[in-house]
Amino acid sequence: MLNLLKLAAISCLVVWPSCAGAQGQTGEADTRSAATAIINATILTAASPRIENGTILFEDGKIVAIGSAVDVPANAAVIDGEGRWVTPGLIDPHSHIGVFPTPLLPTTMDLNEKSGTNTAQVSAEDAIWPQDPGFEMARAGGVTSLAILPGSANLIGGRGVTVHNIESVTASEMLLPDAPEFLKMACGENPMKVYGGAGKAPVTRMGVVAEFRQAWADATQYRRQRDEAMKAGKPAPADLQMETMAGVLDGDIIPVFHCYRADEMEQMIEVSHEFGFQIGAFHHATEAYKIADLLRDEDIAVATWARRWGFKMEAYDAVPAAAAMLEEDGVTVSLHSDNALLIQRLNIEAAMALASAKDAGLDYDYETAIKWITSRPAEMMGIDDRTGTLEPGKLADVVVWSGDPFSVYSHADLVYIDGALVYEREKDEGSVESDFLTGQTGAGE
């Protein structure tokens, strides 16, 4: 608490626009300790059937009880949820907010470290700008946790991290404690265009796979030398790039691939077999539906869109019901944004995926759709032990919607993170204000 207040005071002295956020943090801390009960609401827990006229009670940042018959203590703040819906906080497994911010200028563009095809030594954590208005706009859309990843210009782009979507002066304050890191990699057109277009390797997909093999061969050799040195009591070699890749081989860092085509995903799986690491997830993956059995058997998750494709050749062969088809075949599937606008409407992304499922004759319901934007991304990010569902003992990351969360007419009324109220639509008059949005078009609402 004391540390938080110090940061708030420093922020107000140095950077005017952050003053409001710092004051908000003090309020969040006070709210976090209070017992809060939301009653008479329709609740989607992402872990059990829908609860009608339900109550959720949380205190000290954790969910205490949830159900149709919950005893509410006399000291609890009670919010009448009649006509409203409650869900877990939404989770985005693929975002670039803070490293690809608004306003986007050459001096704020920290998405891709294009100094080499393998930049595993860099981390998005070191470039996150907490004052990016995108964080607040995502909060207004009910997003409480998100993975922030490097871009896809490089074959091996660097490490990504998971943050709690709280107002903060520093990125380190936002990190979700003990959440696994990611190693972001990319195959296909992006690295070929960036490097091949400049007359460097890789020029072709042959070059892409060859460079991956060489990088993992180097990492395997480094890991062996490191382990031998440590066993002999000698200093381990100092190589941040190789140490990150060795972290994947050790199973400590989750490797995720930006990949669209089914054949390229299968090639990356072959590479993972050759060097003995487990792929966590394919992102975008518009052709994943073609190899659903393989992905299920390999225990590889997919983060994709409901209806975004066709913007480049490798993204042409998609189908609207892809998420539901993967669900049907037993693949762990979630929806993601990869976009500062789309992240504000992940609930509508899930609604579109659900509608496409029904059009395809796959009879999924709200209980499944809410998982695509809550519990499933939590699973693939390794944070499902603490968030992603509404269950006693989990973090009180909670959204109160004005109505059916899968309706275009509904909005997030209240957003809680760790039990603290971090967004109140009525108070904020439904809009996000920031000096950094001045003059920006298409920056969201």
Contents of the next structure:
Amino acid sequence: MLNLLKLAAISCLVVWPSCAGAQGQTGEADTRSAATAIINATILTAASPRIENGTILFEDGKIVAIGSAVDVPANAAVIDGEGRWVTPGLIDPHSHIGVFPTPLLPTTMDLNEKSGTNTAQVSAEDAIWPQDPGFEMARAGGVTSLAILPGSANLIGGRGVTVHNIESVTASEMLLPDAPEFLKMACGENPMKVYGGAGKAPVTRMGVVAEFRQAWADATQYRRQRDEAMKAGKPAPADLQMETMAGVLDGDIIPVFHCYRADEMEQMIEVSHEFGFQIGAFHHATEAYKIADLLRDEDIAVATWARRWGFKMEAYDAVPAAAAMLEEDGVTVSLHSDNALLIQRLNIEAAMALASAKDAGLDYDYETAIKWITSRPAEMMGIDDRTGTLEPGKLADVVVWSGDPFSVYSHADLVYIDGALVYEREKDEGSVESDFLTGQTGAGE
Amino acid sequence: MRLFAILSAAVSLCFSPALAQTLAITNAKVMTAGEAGELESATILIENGRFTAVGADVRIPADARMVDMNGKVITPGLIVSSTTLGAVEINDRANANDIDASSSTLSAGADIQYAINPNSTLIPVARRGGVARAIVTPGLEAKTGGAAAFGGQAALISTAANGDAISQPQVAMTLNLLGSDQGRAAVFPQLKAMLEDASSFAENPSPERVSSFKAAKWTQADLQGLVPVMRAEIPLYVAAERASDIRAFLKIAAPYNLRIVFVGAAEAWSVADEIAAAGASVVLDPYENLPQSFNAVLASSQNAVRLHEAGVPVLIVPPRAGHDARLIRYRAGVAVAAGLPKDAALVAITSGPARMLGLDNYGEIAPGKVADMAIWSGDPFEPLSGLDALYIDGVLQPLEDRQTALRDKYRAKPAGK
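Condition change, the form predicted alone to the form predicted in complex with its partner chain:
The complete assembly is shown below, putting the previous chain first.
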């Protein structure tokens, strides 16, 4: 459910229709396994050097032990990982599966609430279509958690949420409990195209920055009035849009910016200073390597690609070594997909980024590359306390790979979420779970 | 790096007029993409831009320049079967996208050779991915408005530095099956009539006959452009996804001897036998496994594998944007992971495209073929393998691009700047 509700519980109980909604178990796979041990595997934990001939033991949805000498209880299901590799479940900090689904039709296109440049009041949560086959394909690629964000047509597009990639009929079931929400914002060409192209503001980057300033000025004023009203025991204002933005100013919602150019990122940082909020991450950020020191000093993370570039002017200066260069300069960097095909092979994206590191003379190893698709996205999504690494006490979000996870030939053999087996390659490959594909002649054959 | 230095020294002569000197590459694992298959510890001789010998027992001329590969892997230079490379700098709103001539009065008469910019920054980026040649296909996504229309003539380009880029123009014709906004019930009869016109014109292509053909608003260039298609001298690329569209096109094309190449073709596997029977080929991206629309409900990771098993020549491509041309080798690897034999995956990105065009002097390491070859640090389909060197027409190519220049520029900056 909305984390925003917790902060807003006092001020706007009456405003939020879903305030009274059930706060039941969400984001948890239905059937948690009894004790499971994967033995004899090469384990990349994303938190320590690799473990050869290692064992990982999990029970009741949590990792119990991991190492080269783990006592496996007699009642545990034991899986021989001989020749196989184990990594944390992969995490994508920028996805639109479910809101920009396949099939993509005018009637399934829920990406952008293009009714105004500021639609902070909307949430991707309310549009996620769990039947999007993209979810199960991403699961087969080892993706266990993903941030579902609104698109970049609007300056302030709305809230995004983190889901556990489990099969579900409703989106609520998929939400990772108590995961922070995001406020998705966008600089540059997309808002200029959508609004400027229709003769509305913003037409230029001047307009983009001016609109951002105005929106944050409005939010600042709203927040002051709200707090004063509450102090005075008066009714709080009822403005969902402003309440979301106040959530950012309160530090409860993570602001993330779709932003490509270095100069634009710097401008957004200036705006954040003026209004006193901390930017969580720049996404896409193809020029982040030009301002790595600034991003490190500002403690702003970057989620980017290994190879995408040039599809528009603001993405023209992307370089394949970007992730490695940001890593070198101490920026919290991850890879992301933004795409339902790319998300299926985040391990290959990481391998490409690692190869480009080597090209640039930066000698990173598997231990770093695995972080780009596990622990780093977990950190920037505020869920690193429970997932993203293989450590005792963390959720048993685990992938068993058929071989080296950075080889193009390797497959995710087994995928566990919360300790429950949610994908088994031998059994599931070619089978169809999505309702959309069920009963379609020839599908899944 | 060291290898590159050695190679640079070894073949610097290739940039000079002294091309006649033989280059001998020894001790290489050669994936020939031809009948010879894979050769261990092989020697390759190159003279005048052509391979002159390949094999384990090659006699090396006394005056040859020798380069020891120490067991590195050599493949033919890669060939992308369908791309916008060279005709697009930036897709979106940069006045730098010339791939479609769809608003013009020409359809089949449009000719992409005039849109190729050899100075495009995309070309060195593709080169760095081991791509030596590419088939630039106009009009495959063109929206042609009311009437069905051909997309225009494709060109085979080279990624060689300091070249004019065009290896051969007019190598194929394109057609976006659903480019018009009409329903299928109108599109196919219209295309049928257009093929009848084109066939009839091809029998006697004299300019004065143009005005007698009425199935489309033909210009002379349009009908002329279709003559080699109807004579089966060049292939016709047909962009289609749905199985029923592939079937319908095969039906209207059946009276003619066309060399059909389906592009995209998400559902092709489900009609693989019919495609094989028609002698058609398929250009596909192995990543495309999601039902993007109701035309691609049967999209499958197994598309390449099943087509190959049915005997259909499969050509593997990365996403169509020229920016992504360098991704081709990983796409081949993904097809192998799905079950395509490795030799078939290599053919699909080298000799396969050349044979599909009927230009089989390209894409293969064999005596007499054009000396395009890529030298890899390991398995070329693996992302962790690197490209060590690329030869095009027997000439060692530079591997720097705008992206390495930007990288090095910013890495050279002192901290805090």
